[in-house]
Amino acid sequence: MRTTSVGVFKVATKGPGDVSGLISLIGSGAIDPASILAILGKTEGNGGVNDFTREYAVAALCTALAPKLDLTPHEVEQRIAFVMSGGTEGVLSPHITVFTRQQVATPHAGIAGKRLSIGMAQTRDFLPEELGRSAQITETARAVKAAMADAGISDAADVHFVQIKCPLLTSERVEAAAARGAKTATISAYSSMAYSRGASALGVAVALGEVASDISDDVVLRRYDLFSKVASTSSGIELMHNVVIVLGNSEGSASEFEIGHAVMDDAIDAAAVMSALKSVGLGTTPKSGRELVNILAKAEASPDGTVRGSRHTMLEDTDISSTRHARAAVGGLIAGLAGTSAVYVSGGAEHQGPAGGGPVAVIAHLP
């Protein structure tokens, strides 16, 4: 019996503090604020340690939703999973994607097969010295399994995208660890983003059986042959725990949406993007009535310095971060194939797909 209905709404933003589109949808009755489970966003910051557009966007959304839910902004942040990915380089357009979930007594007529389902979970807060290490991997794996259960998904094959917001190190956090006699994985705030993303992605891989469960600390950012095909992780300064959102398809969902995915082998893998589109009935010959809602993808500069044998300079550019180059390149590729620049492309794909590549998921609205 189908018991839940998941909705997906993509809303353009004029800036990281713009909540007008969401409030308009709430005012029109299109979105019941009590049903909002998660909000993913692309903000126009630099995507680095000091990208405060992420925190600004979350604060603006929590402040706007608080009176609608009769909660404080802090309580809103505890209730809803917010994942803001900074960086809209190239043609990428700032936007938010709002996911809702409601219980339903009678599903819409004609719904058959597995439909979009969403689940959420959180890890405990991490100590600075645990970031990028086995503790983060183990706790993330537990949270992924909890989020799958929350989504009503039991088969790992039905999981198509796992979005995680994870912490990073600051000088203050590194010093706090040192004061206790503990050593962090790195003392660089920027490098810590990669360590945290990588460990979180390996946690997804462990949970879904993509890799063995006995992963040691020295695997992170070294064994790039170990990865998840559906993990998407994004580091931020605004938290010390992992927020986990599982997106997949379930027989128990009465949603009007469906999700599918593919894995890009490199930054110019157009065939994988087309495969992801086709997996939900889109592509060159789309099924009648189906509409693209959003594409969610990861991007990174290949660590070996090449793309299909040709040298790239993304890792040697001291003016612009390689993650910014990668977002622009992959964002342009996906936008051109999808026909829209309002797509969610996150940089830094350590252990998220093969080295230099990354997962790409597509959400479609069914007739």
Given for the second form:
Protein chains: 4
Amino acid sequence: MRTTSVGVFKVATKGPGDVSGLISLIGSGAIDPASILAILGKTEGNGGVNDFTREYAVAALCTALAPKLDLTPHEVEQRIAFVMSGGTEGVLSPHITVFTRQQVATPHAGIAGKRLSIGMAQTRDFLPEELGRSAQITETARAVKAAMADAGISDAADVHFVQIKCPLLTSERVEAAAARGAKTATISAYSSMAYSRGASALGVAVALGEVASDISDDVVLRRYDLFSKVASTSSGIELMHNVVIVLGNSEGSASEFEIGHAVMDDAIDAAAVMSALKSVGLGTTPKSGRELVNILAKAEASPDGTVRGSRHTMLEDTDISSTRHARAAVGGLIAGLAGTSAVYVSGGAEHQGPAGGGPVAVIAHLP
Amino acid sequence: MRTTSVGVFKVATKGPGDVSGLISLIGSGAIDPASILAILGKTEGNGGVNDFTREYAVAALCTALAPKLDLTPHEVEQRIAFVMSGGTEGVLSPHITVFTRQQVATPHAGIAGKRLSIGMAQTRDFLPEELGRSAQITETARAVKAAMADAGISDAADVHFVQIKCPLLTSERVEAAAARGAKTATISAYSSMAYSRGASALGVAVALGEVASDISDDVVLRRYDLFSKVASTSSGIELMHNVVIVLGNSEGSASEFEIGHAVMDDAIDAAAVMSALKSVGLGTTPKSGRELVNILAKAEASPDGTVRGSRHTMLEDTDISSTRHARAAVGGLIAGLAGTSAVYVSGGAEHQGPAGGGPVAVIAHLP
Amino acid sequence: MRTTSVGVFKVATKGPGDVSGLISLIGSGAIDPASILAILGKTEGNGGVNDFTREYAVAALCTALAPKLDLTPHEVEQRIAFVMSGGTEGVLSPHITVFTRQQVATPHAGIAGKRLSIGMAQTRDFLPEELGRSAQITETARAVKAAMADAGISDAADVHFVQIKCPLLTSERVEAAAARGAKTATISAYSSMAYSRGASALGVAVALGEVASDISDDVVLRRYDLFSKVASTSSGIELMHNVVIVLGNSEGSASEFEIGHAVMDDAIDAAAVMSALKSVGLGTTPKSGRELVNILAKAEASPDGTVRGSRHTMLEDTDISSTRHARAAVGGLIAGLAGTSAVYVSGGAEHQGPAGGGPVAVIAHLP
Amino acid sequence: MRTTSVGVFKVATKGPGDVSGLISLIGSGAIDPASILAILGKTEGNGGVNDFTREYAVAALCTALAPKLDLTPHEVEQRIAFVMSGGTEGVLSPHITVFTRQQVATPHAGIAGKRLSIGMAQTRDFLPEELGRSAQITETARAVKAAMADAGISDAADVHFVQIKCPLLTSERVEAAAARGAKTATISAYSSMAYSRGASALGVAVALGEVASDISDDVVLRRYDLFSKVASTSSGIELMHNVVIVLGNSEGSASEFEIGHAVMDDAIDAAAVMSALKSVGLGTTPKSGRELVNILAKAEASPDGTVRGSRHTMLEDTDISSTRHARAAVGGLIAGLAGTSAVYVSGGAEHQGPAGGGPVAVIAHLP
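Following the display of the form predicted alone, present the structure of the form predicted together with a further copy of the same chain.
And the full complex, kicking off with our chain again.
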């Protein structure tokens, strides 16, 4: 029996602090604020350590939603999962995607097949020295399974995108660890973002059976043949635990949406993007009435320094970080194939898809 | 009668000073150095005012070719047209494309249709205050016509790409003008690159009848509805005149190559890229034996701040110049559709294609 | 009779959203929130068009102060003047400086000389096409005089720093003007910051009699021999009018602080910094008991491309904007001479001090 | 007996490829090209991995000097030590400093005290996995001793600046090591620059007895209490061995120049800069006839994230690398105290002076 319904709303923003679109949708009754489970956003920052647009966006959303939910801003932040991915390089357009979940009293008749479902869970807080290491992998795997259960999904094949928000190291955190005699995986804040994203993605891979469950610290950022096909991890300064959001399809959902995915083998894998579109009835000859809602993808500079045999310069650029380059390029490709630049392309795809590639998921609205 | 043959060689580089690939091709006899007419390159710099990779690449090529041509490096620079476009953002891969032209003694039998032809010309040196204004437009138009004649092309419809190398303003040049009481179009070096590119493109449009010939200074960087569909202009600090290279197809050519083009209406116009590929028998179902040599395209951030209705942030970014953003995004799209990241995507498409779009040309090797 | 007292509190911040230091001072009773007149801050952003740390900091401060003042956040923003200068390049340390003003019942005995006084005023909202032009100059001059009166200062010689917060142009604003048939001073958002800062500074110069009052549009960003020795202007996206804060010394003040200033003739004018320190009894041999509170200075890349005869590269750098370069360099010098890196050095000194130089003011706490 | 004379010539450059100043000095007879031992330069690039201005400057100098020395450009590069430090942030002005050494037939009468002396040596080529580790430390120490001998200096106290040019890792080099089963100190090109600079500086410290000679790999980039007070190391992509240049004073020199140094304890240590100036008779009250030639200094962002108790943001900035921030700030301070912005401030001071500080040497011309 279909007991839940999941809604997806893509809302353009005019700046990281702009909440007017969401507030309008709440005002018009299109969104019941109490049903909001998660908000994924693309914000204008650099996506790096000093990207304050992420926390600014979250602060603005929490402040705006607080009176709607009769909570304090801090309580809103505890209740809703906010994942802000900084960096709208190239054509990428700042926006938020709001996911809602509600119980359905009387499901629509005539729903066939599995429909979009969403589940959430989180890990405990990590110590700085646990980031990028097996503790983060194991705890994340556990949270992924909990989120699948929350989404009413039992088959790993029905999981199409696992978004994780994970911590990073700052000078302060590195020193706090050092003061206890503990050595962090790296002393660089920027590098720690990669470690945290990588270990979190391996946690997804462990949970979904994509890799063996007994993997060690050593593989993080080294064994790029180990990866998840659906993990998307994003590190931010504002938390010390992992928040896991599972997106998939479920028989128990009465949603008007469906999700599918493919894996880009490299940063110019147009075929994979087309395949992901086709998996939900879109693509060159879309099924009648189906409409694209959003594309969720990860991008990275291939660590071997080449794309399909040609040298790239993303990893040797001291002016622009490689994550910015990768988002711009993959964003350009996906926007071109999707026909819209308001897509969610996030950087840093360590262990998320093969080296240099990444997962690409598509959410379609069904007629 | 087919009297000339034009060759095209795409050579990967390991850095702006790397000439080893070209020297190998000369050593093996594949390229006769005396036949080299022009070299277009993508180099690793930022494509901005302080992009020294362009002049470094030219210096390295001149020094390497000098003994092969029995000339001084300076004489090589006078003889061959070097157009280095800085900026290999995203997946773009540094490379050079070498164009050769030779007289053919006995043309291959069975050549049908028009084949790749190339012609060159240059303007006089400009005064700083002429950049971005009608003097630059008019002189460029004259040089385009001379280059067409040099290419053996009389019909504007046979012109598929006009590459122009044009000057920019530096503090010194602005002051030199001011000392004479002359006011330059802008006092910013960075802005002057746009003015120079724009006026040069309008010169192409005038020559090819795409716009009226009596256009005034005022339209430059303002009337973006006036543009050329085949102009590609690139500004650099190293010269004070315009160098014009016309690429088209001609009955008089016995080349093994063909060129075609389309116009991207915006930065995510995948259909235009496919159309350009199809125009030379490539695309989703390529004609037997045809192979892609290179794609030559221009990219820019649309001046109205949107891409197909969605806001972009390229023009408001103080960390990364909009030309870098645009090259990265359009480069990602073209590389995805072409299957290779060694493509020539150059930034700053003022009056080169519609606002936010740009020309895209494809060179194919025929069986 | 000394009727007012002005307090100055420098508070380190841990990020643009960090209000904990200020809230602590309020909690301890050191600051009466009702007495807060203005807050000047250095935030972590790039100081450019897309520097969202400024508005984030203001939003965080307004949200935090609202319950303390029994106002809405929006009302707080109307009541207190917030001037956030983005960009803590080099050694510069993020912090806020809180200015308070209160009536004094019984002034301290034995106060000699003039003491720190502060006054505020604001202009009407500007139209986009008024920015950088005489309307902005004239309205600003009027507001400066009103702020002097508010500060109880009648002699221009007693004015030591005039901080102005002014608007900038965005694509939207440029288009809004164009839709009305009006042409803005520039179409570039980044360039508009310079125009707005320049015209605002000239407004100060007019008010203080440093330049003639009938200056025309043409001088803005061209006649750099026209400038104010005490103006400091900072442009931000969040407003469309100018906010003027006058800092000086007044007989009517019972403050424990004193302010003085000097003018840096170029970006390496160490002597001027020492002179400013000495003007309030600091410097190499400080008067007993006097302590440095903060230094307020403006920095810019000299428009002629040189510093004391040697070429600089700030204006030709496409990777880093010249304002960032200038803040880093001048911030390094001032921090070295002051012995602290928590100083307020703001970029973009058009018509604020001579070309390439800028005003430098020092606030000292008296024993 | 004074058998050698060392000359120092500071020459402004107009760009990384500008050799006109040096060629003029050779043309006028001021410099005998055969006497050129080393050229230190500040070039316009970013000082990072993709800073091609360094190799461009070297290529231009070698090409220009080749006919003067009757050598090939490659032979010139083998003969003269070229150390190009990329990054002229803030006020820093691009220039080269040419060091010459000649035998003197009849020394000037009346020379008292030790005078400027220079010596050189180099290590063997390193394997990628040796960079940042004890092999690099040990080999560098050996080369420093050889260079001291070459300079005629036996007392470590007479050594005032040891400039080292050292390699970095590229993707290719990391992979070459990995292919042999060897693990490099880091896989990031940018990070490898720090490792290489750090190990090289420790090599100087070992040679001069500043640290124990049996230090292990582990201390590199971790034990910042171990450092040399005179080491200045600069990493570049163009070599795989270390080149060592020792600058000091010697009884055997008949030079018109003298060198001295001090150590900056942090990035705002104005007193140390003054002390270095005083050590060669300059400073606030310079000895009669003495003139500043150049200041050679190293700068870095203090790894603990603070400068004299105030937080800095250099290490958390994803837009601008910390080395650029540090050069800009320290360059501003030194230029202010020296009265000229044509000074040699190089970034990345790992184990060169205390953490966050660095050596500062001054060369004076004597009357």
